[in-house]
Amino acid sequence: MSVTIDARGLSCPQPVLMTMDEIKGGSEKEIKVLVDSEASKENVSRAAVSQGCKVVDIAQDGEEYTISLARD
């Protein structure tokens, strides 16, 4: 099972904190985060791996972006 996390539309930092706080209160292993900007793709990424997150995928649609995280 996964977990889907829909930040488009918003601003740094906030798709960065939804993210961490699935990270830190979740049960899933895998996240996948919709976001709409290049900071908020690059942002999340750096935000999971440094909370022990592997970026499994991200896979690009016109200007979005759908992260896939992965927790161990």
The other form holds:
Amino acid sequence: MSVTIDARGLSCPQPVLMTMDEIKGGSEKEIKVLVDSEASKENVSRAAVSQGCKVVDIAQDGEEYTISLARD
Amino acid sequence: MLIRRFLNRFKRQESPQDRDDLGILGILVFENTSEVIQAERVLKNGGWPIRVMGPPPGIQSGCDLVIEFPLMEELHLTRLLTDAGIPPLEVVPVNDPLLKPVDLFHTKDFGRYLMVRAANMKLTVDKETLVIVNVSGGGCPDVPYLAGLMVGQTLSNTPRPGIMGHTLCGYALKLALEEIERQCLP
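Compare with the form predicted alone: the form predicted in complex with the partner chain:
To see the whole picture, the full complex is given below, headed by that same chain.
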């Protein structure tokens, strides 16, 4: 099962903080994060890796990105 | 322009009283921000009463930060900096008002997380673990590098952006880190 975080339209650090809350408080193996800026994509990916998650995939659709994270 | 926007955040002139305390002031002009950061470290470690400031409008050369110092100490300071391998480009008496960093910090509490913005840079920590969870803002080329070094590190273990950074963003991040340490560390 996966959980999706929609952080589109939010500026840093909010997408990162929403992702961190899910990593720390959630239990789903897969986390998908939707963001709409290059900076948010980089920041969410970096924060997730620092918390022991793996960035499985980053899909781009125009200005939007779907970051797929997996817990180790 | 990024540099101009950064310096616009510094717009408050010091009161004459503050300036009188140190006597006649001068500024040290350097080739780049990295040298200003290094020089600040050298001079502060030596206990000199210096401050990093925005330059007066008349200074066209060098980078967009200068070091303010008591002019009567010019000989000592230039010798110290030359010995350290970072001689200033120019030493200029202060005739024009300098632009001072002021109201520079903005703190936002997200509950578990605390964000401090210094000028154009934002630093966010987990208040419980004191782990840096985000570095954002700026547009300087060393920001991704600094973020990569700092995110995931605790406040006490993080590499210092004042040492690792080379740009105005690096300098702003240094200020943000110092402010967040002041707020979070005992």
